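As structure tokens, one chain now follows by itself in the form predicted on its own.
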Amino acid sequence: MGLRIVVLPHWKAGRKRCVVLKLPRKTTWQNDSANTSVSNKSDINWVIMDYLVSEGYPGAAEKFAQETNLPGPVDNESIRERVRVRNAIHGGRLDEAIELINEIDPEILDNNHLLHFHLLQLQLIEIIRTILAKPGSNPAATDFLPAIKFATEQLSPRAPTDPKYQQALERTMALMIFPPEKMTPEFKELLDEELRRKVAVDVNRAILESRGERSEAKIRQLIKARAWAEQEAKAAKVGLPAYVPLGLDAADEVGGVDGDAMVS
């Protein structure tokens, strides 16, 4: 029985990469006990086509459609709405990105304080980073004027409503102080542009759930699932292989691979 390769792209560390799947071209899971089929070939393409749409590649969905028969998306446009939000936050652009997510929906940031927090956190972020790559860089104080105004502005006064908005914002204000090879590692994780992908990750979520949509891609819930019975297993003693893939982590990467899906 042939194996049927599938590459799912996603971001990670704020780049594009992508994830091989091997799938068998026929298969049954079955449950023992009831002796019922679970999945087919059918719910496989089910699973990745539902990936696509949920993380944003309507490209690949087409494409993924057109192989496998299943129904394309219905409205690209929705999706290319999500992928542009998602490119402008990888991008550093938050303030195109914000714009975006208003124009899809301007109760979203309305409604979740702690997105807005966090967006506007990382913009702040952005405006330290910029002042901090200056060729040469050696910033006097004065240079930090439009990060302490934009903090002013736009996160002082939301600090004083949550105890966890001061911190953040303490912490965010901290990096204009050290330089960036004497700061400490819980310093130097806000400007991994790791952060990027998180937000961005958070805020798909919320324009999926403001549409009345599942806020998370079923291939990620069975990933989750597989982690829990895997650690379940190794509670009761039953042998395992040491590591045993999951399908979305850097081992079963192809990095820096910028196309969209592939399938073969």
Contents of the next structure:
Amino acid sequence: MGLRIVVLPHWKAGRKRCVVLKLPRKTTWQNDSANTSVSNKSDINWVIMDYLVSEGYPGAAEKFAQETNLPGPVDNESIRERVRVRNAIHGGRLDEAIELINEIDPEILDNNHLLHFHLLQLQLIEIIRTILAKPGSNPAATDFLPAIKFATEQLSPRAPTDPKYQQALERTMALMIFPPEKMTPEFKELLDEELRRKVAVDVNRAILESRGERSEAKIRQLIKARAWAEQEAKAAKVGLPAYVPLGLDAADEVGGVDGDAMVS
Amino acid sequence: MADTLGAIYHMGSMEALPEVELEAQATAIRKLKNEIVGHDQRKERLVCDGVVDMLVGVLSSHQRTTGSRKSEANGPAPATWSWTQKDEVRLQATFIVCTLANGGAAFIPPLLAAGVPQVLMDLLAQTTAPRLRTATLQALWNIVSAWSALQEDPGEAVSAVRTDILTKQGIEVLSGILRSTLADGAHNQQLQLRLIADIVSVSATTEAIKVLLCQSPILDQFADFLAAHSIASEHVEYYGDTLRPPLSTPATITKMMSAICTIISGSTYRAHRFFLSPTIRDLFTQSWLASSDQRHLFGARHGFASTGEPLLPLLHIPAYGTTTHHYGSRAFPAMAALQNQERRGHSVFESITQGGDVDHVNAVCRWLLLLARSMQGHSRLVALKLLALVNNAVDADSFDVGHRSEYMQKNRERKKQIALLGVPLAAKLVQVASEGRSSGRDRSAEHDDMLVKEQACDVLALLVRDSDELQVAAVDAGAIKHVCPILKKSFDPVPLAKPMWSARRIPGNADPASLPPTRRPGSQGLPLETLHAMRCRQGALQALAALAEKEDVHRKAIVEAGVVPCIFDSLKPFPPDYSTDDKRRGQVVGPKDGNTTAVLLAACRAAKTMARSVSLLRTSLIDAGIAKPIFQLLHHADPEVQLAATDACINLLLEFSPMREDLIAEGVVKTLCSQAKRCGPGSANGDLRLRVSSLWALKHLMSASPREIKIKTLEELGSGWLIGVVRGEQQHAREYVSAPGGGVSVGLSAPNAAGERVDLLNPQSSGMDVDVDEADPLAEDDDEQEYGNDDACANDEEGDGEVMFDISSSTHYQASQLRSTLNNHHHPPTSPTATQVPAFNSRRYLSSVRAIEQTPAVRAQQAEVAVQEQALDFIRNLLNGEDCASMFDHLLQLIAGARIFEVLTEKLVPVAIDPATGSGGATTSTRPIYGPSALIISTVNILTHIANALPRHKQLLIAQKPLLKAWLPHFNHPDRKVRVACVWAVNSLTWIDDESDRRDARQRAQELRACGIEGAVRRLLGDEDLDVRERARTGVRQFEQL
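Mind sharing the form predicted together with its partner chain? What's above is the form predicted on its own.
The next block holds the full complex; its first chain is the one shown before.
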């Protein structure tokens, strides 16, 4: 079985690293005619460009544009805006993130109450985190006053309108009760920085949506479609190999297969 | 927050401020913005603190400085613009307006009180910075959308508030932006386009605004985008060079279609204006290289094959059979000879109706079908809505073209295609809405689903209205099955979102009235959940009303679905203080709480069409007790609701309706009479509609009801009033006709009984053209000229008048004469053949459509004729039945006999003498124009009833020489119903009641002979209509027996 290898450039910290997307070129279970949709080189490049733009990699996008002779991202500034928001969220500077979002378009948070609530919740978590992180074994009850004040003013008005707000608020407040080492996993995950990343993705999507753009990179849709197709095919008992590698894992990276690498 | 506000205030006017302080101000406002985004309670407090005044101050403070840039604003934006601190301040202030308006309906009264929309419009006219422009449009849109939710509020005080965004200047500004975005298509501009389309589609609620929009280039611009989209998506191959397609995203196209729908809804003319707009004409005439007309390729058989392959499923629609025919059947060849003479009436219109370009209309409808098929969800729904509006407008305008089979066939093809390809799509969307299937999980998909739920039924109703064929198609596609659950579901209790919590008690202003209006938030209006349920309910009722319009089977199916109780529940209005009652927040809205006005209207319509079934009237409708709520709605404050309730009453008052007694007991007679009398002469059209409906209902009440009721009703109306109405403003009508120059020779513009709209050509010499173009307050000619694509008559003002459809739907017997007039006027003598179609002139055609629809005199006349018809029929039903003689005696007591006959004669004599001077001088005689045949039928029927009373009444009638003389010409009326009525009346007159009457009867026959009526009856023995012939035979026999 031959695989066409497509190497996605992935810039990370300035160093070029290759991720390979292997597309089945000719297989036993299908004609190649069905497989030509993404075969065009510039199509692939476009998909990559789209990924870089919507996920917010302005520098990479520019360089990629130069290398592939694609037109550069139309609106570099808007990508940078999103990067700033993302960095602020990743860095735990939620008030800054909120202000940046409001600068881009106040509609985003004004209409999407859930997203706003998540951001405020993160901010509350950050406040609690700083209190917990203070030197000294046990923070005094009064130390939590700023957190309580923040919760009262920012989060609680919305809380009774929907059970999901209420539950989120209650859990967050519970962080003040338990010492970190005795927390159950469900509370621990609130302090986990993964939560920031999750919210950042939501925010990125909301900003894209507010501009009337696709809220998700095309490549994600392609991969989803592929997964769906695989699932459907298996359900329909088509003779499919047990494992069709997607090629995104480091394990099956470049080498071995006699593919025609398109970008390297 | 109050401190920030104070600080901003303190800084004062922006004019004087140095850059540094401007920056401080910007920072302060930005801070304020960050405070309130997403916090509705803070917004409210801020408004109470007076933020609105501050915003107006900031936004309008430096308009003067930038005023000089106004001229550029409409042109393309300059390539470079520098972002100043002032811009920044304004941007932040605009953001605050956005955010406040997002807070909901409560914030609209203070914003409007401070004139914020106006300030924003001014700003929009001056600014060229894309960012600021987008923000301003966004703010306007937020205001408008909150305002539109407020419009549905049952409270009355708020509904009077207007936004005043779409003024003449406002529309110009918007159209200027559209033009500049046509130039380049950055994606920020897509957002602007969407916002403009949104603003237009939501805030164009009144007729006046729609007219303004139609006059502005905005409608054409939207049409351009739509056409360009089609070219870009390769629906049509386009070889013309006038269309430069600006790119727009599918979402933008949807919004634009929805804006077009809003603009053209409610007017046949505007719909024509849309599909005859130059680019859309171009789209279908420039789509091939060959110079010949290839539009048949868009036809059903070729499936819209402009690009080579069919884009629509191919349909073979067999040629229109010749079996149905107004004037007898062609299946009997023996009749063919007789029909020849009858065709005269129609040969007249053939050339007139060339005006409508049926090929183009069909191509447009197919194109819209294609658009609908290529889209999904809400977009598809909007495309179908546009299709429905266009199709309905074409139907409303398709004059009875005689029986030109080609035209009929093309119309039929269009209908069939919509039935097979369009209606099922709509029904499918209704199904999706009813099953609550979701198309996706992100926010835009959810929003899309909600819109489909609210509008799917409405669109279906619009699509199938007035056409039984489409109604059957909808039901075949399962419409009833899916609509009914939506209606039922709308009565499910809705849990409302709980109110927000606040740490502080919100400082209740002791006396909110003491605050200035700009600081006083209004009521929140109905909760969104309730509004959603109301919209679904309204749509479902509309759909039911449309489906039950014609077919009894459909009505039965609707009853079997068990929704009659829902219709009953939908007839109950909200209690007046419902929405202001804050205590309801957080509770569950019960199904019986009430309904918005839109729901009431739809429910009345549904009740009306359901009541058309006799059996339902006697079973399910009486069981549901539908009469009582309808009677209560007769007293509703909203005139539209009153009208709809009166319409619904009409069927409930029929002779065989079991609800008649109940309604009479409730006092319906008094109510209807006072409604009929309420509007004085010369009042607005709407009031006349109420008068027509009320008289109609009373007319039904008169038939076969006890003598006391009849007498009481007549008393209530007043015989003098009744006679006045019958005579109507005939005087006025005469004035219309005779006034030199201003003369609408359309004295008589109503559809006649056969449903014909038109049949008389207005001669060139009448002042019609003047009337259309100059007396018309709308004076649209400037832009018509600008956008008209015709060459032949772009210059001549008379051109419009020449083909003015005149509407005296009645008799003018000199057929040959008329035809010669026609030929002289409209065909060059060299090519007078009827088959040769003159080149379609869209501008001329449009102006004729508009004249029919909008000339005030024509419309007033139509309304007047409808009133008179009902009044005459009222008298007719009054005299009908067992107590005919005594009722006529009663009438004679109230009104002097001479006066009655005088009025009746008035209805029969010509309304005007039209000096038909042929341009060739061939014809010089005058041509009388008679009243609409509906009035003549009613009048003659009254004569029949009088003739059916006692012998002395017959004698009385026969003694009216002027009446008989006026009556005579109508024996030769082109409408068979008139002829039948005439012969019936003669038969009654010559009837011998008993032996004592024989001598009188003979004398009557002699009288009739003397004035030529007997001869007229004899001539009808050879009539083409079987009914007429048979009645005439009886008549002649009776003559001979005497």
